[in-house]
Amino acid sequence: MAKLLDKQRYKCAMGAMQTVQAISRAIPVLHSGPGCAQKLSDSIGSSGYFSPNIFPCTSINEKDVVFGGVKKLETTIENSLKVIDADFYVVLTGCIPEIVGDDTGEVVSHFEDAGKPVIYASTAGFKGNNYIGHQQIIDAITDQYLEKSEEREKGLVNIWADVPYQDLFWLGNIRELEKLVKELGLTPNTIFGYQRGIDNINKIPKAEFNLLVSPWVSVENMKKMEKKLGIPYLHYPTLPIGAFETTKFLREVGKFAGVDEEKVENIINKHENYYYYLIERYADLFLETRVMAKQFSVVADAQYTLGITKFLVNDLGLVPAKQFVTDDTPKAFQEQIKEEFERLNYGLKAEVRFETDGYKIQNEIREHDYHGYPLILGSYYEKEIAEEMSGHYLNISWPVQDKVVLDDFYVGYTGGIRLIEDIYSVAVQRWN
């Protein structure tokens, strides 16, 4: 019997066209039916040099289903190279060409001497969601474009975090990770966002190591790069938000990179002194028990549910209720992530549920006794249940309907302070 999924929190694999869009001057070339780009793009924040409305597309139809769409794909790539001024062309395949068996790889191979790189990634919707599609893009770059380098640039570190655009704060977060790594005396290299493009992709093989900040997304990408390019990797599973986790992050990265311990501690002391100065100024508000909810739930992908849960417990001393991970985390990673929710300060553990169905999530929130009004951080879908329970609510995960984020972020010491500002700005409105 068909299963209904209420309030889906992700897109199909072809949603990874936004991963390509996040690379400056890279353009997705869609081999799919008409309308995919329009349906998979976000309504705000996705315009720019290239936007989904102008992504080249084969717009395959019934005739192509019968006779194949490879000729149309060939002319679409050919014309894209002629009229679109890009540095990097990534062909993404949708459901129909994959079902009828179009050999996209063979067509793309005709453009090896095009003067600009053309690669392809298999992103049919039935192969998974856009988290999986994102990994397919990184794999395609590794398999089809990058070559092993014998040259290593001292201190160069490739930084990988979660999925651009799916993560509302992706741009600000990755820039803040760059700043933290740079403070350690290392040279960060990222491929997403402003002025990060083909030149940064070309630097990848020269890095001393890859730094992955994500519970599970791109772990397999790191293994592939280690095998093909000989780049070792450090996997840090928790998005570092606030002082406790960011300090731990700096120590771990510093140790892996061989940075002098005294230097690392000096950086930490400088940040922590200012962080706790700010906290101290508002201690009267934080200690006023009626302002904040007694328990909280986070409803988001693994990255935010884990990162924010650790922050609210370890830095703010709040008590976790049940937490919800909504990104359809592969089973192979679920146990490892569950263990992270049991490594909280003060002997606390958080129960975590891997659930993609919004109806079930809302029922579980409704049935839980929060000993008063709850604090709920989640997608726009959680606004309804938060209002029903007279709770505090903050929209921190996709879909986002009530917030505009240009380069705001929650990563690091500064990101933790910004999250406190957002949460308590909501909380104090109850009393004013």
Contents of the next structure:
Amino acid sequence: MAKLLDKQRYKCAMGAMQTVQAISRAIPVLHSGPGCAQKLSDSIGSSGYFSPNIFPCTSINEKDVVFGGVKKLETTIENSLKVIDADFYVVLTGCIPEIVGDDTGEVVSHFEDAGKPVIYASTAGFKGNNYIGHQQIIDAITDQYLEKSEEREKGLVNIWADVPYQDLFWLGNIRELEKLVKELGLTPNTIFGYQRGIDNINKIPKAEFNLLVSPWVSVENMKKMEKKLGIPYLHYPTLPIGAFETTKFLREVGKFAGVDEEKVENIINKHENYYYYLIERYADLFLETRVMAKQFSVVADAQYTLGITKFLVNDLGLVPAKQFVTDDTPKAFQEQIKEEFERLNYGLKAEVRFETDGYKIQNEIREHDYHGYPLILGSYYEKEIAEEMSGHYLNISWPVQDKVVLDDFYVGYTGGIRLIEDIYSVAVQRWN
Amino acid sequence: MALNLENSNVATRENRIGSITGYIGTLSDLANQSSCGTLKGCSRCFSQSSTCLSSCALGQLSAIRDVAIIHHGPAGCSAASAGAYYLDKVMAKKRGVTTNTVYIGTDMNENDTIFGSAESLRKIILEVNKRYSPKAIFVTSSCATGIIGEDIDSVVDDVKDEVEVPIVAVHCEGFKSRIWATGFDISDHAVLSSIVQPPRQKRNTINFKNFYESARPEIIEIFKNFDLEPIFLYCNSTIEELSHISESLATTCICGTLGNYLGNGLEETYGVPYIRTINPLGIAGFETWLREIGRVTDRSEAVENYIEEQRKIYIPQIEEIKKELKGLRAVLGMGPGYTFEVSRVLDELGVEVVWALAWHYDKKYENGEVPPSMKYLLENDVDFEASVADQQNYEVMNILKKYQPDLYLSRHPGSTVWAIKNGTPAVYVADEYMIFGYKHTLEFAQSILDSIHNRSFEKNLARRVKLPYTDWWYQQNVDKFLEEAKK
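Having seen the form predicted alone, the form predicted in complex with its partner chain:
Shown next: the complete complex, the earlier chain at its head.
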């Protein structure tokens, strides 16, 4: 049902054109009105080998609404293949063709012998938000492109995480996850970012298992791959940020993959030693910052709200105030995510709200007593409330206006250190 | 133009003033064909993404202070609210004012497309009104609501009694028009029909339609010379201010595409003269425009004095820099409100325009005339190759590759990067006042020089990247996919 989306923090399913854009040399072909790409892209960092103004688009007009747009779709795909130098063509359907009933699948089937793969995904805006749209893309790849492989490559692991571009740190995060998995002696395979493209997609069926690092996004994709491709999966629900969670992550992945325990512990020791060398040097800063309360709130999608809450509690010893998950998490996942927020050190439990109405979120922040200057990590919208409450503020979730990220990341031991740097770079600017 | 303020729906530019998005030829041919009525736009069997008219419509309305925009549609349609929030805050801060404008989405889902969601929309409007007490409410449609026939007019009528401020239905389905500038007309129509009141007293104000009022302080100073006060629209406007714009001495705009509907509407409805000269870019543009303002407001003498005084300061400097610009060749791609204006300034500065792309083309303005910027060029014997393409990047790249100009000038986000990947220096003419008056014409000339003097960035990048188009495409004629042109 239509709802009051105040201070919105996601886009629609068609926003998944950014998921396609994150796969090197894959091009979204839009069957939609002329302006969807422009509206659903962000003005910063949307350039690249392809950018939204390169995306072919049927640019549906009034006539197509009445007579259908399949002919235009046919010529658009046909000419995309001629004009655009890509490896993988993903047709995304918007609101209009899905309401008027264009048979996109039928049109796309004409391109089976095009020499380059052409698939399609149903991403009408009303089907859900861009987290759902992202899943539609992975499903489309699984359903229409991937085939079950008899052959398995020893140690090959597909890694999946949250939504490219919607997640500001997507590129750095997935590279860091790869690095960690590689240290365990495994071979990571991911499909997003620099030099990851069609070859990596082709490798998916040969993996020994899928590793999903996300509270809920792509769980359904993993189930589908398990069923169709026979690939088992490990669902790790918390984005590992900082030492405490990354150590747990390495142990769990190591155990699942059958890596020798001693080897895993050696890797952990090496990282933790360096991590605590840094922390030791700056412990005075954390303890003696005169302007920061111990309480914090995160307003972000499930992965960051959960990941950062665990980090700030378990690594830095802060205390969670209310936490807000803004990605419209499907009801079926809410309970288990809530339980994760209750598994914190010293029996601490974070109260979490699944809320998409920004007005309510900010009222709750306003009403909470943080016992001093709060730390608020959230979207650009939270800048205002943080200023109102003299809080410290960091822009870590969409929409982002206060931070430029090329390949920075918050994942892993190093990511935790980066987050500390960011938080205290804000805090040191004040004195009390 | 016959304005129908009783109807909430605005006819598209295609239907109202014969605007087109597909043409390839020359400037003179384009103008001749428009005057004798033979110009027919072409469609394309292959196109790349462009822009949604709702972005233009709601970008304008959401810049007004303390209003509510309720965008009824899936969450992607209202994704622009995030950018609007940011812009509202930074623009207000820059002016030293505050704004509580809210831009709400309704996150329509599949059920809503089947069963409709008029009742939910009604509740949302009332709740937004309660939360924020906005000074006006704009309830807007989307492609999805348009196709399923959601009757937003009825919902608005229904809540009118419960809302004490102006509330208006805004029809901005993205499929309605390929010309996103239709969105500007849609926003003007909403303001004219629901906010502007009949004049009660004349004021010495000039309505100044612009985007981000970056030259606000200096224009206020210029107009002080003539005892005139500019009212900038709509960025940081208040509903109270807008209700009085019928009382101004004249309306002017920095971009004909942006201000055309409001200017003509105010003239037709309330007799406020609309300044229809070429725009105040470059020397000829600035002087022609100022003189017309002087004529319309009966301040010609003061205007002449100002021009004389300013010419002494700037003309020698501009003449000096022209020596360095001589012989440069440029391609430009912009909205038609700028393409032919900037072409004139380039010509004035001695830069040769080899190809100009307009993102659309209005055959006639609302008053039935050929656009003044074009008329001026032809009367002054300036002609060049020209095309009309709704930001079709592949056509731009084809042209750049073939012509290898010294620079590319464009005005839309995401466009300059493609020129520099081709190795062509690019000048981003985003600020609408970048070429305003003598001072900024001089600065513009200087930034062209700066752009071509250090080409390191584009050369570094161009050397390392591959362009996304096939060799096949670069061998084609630029009109390859234009459907009627080849006949």
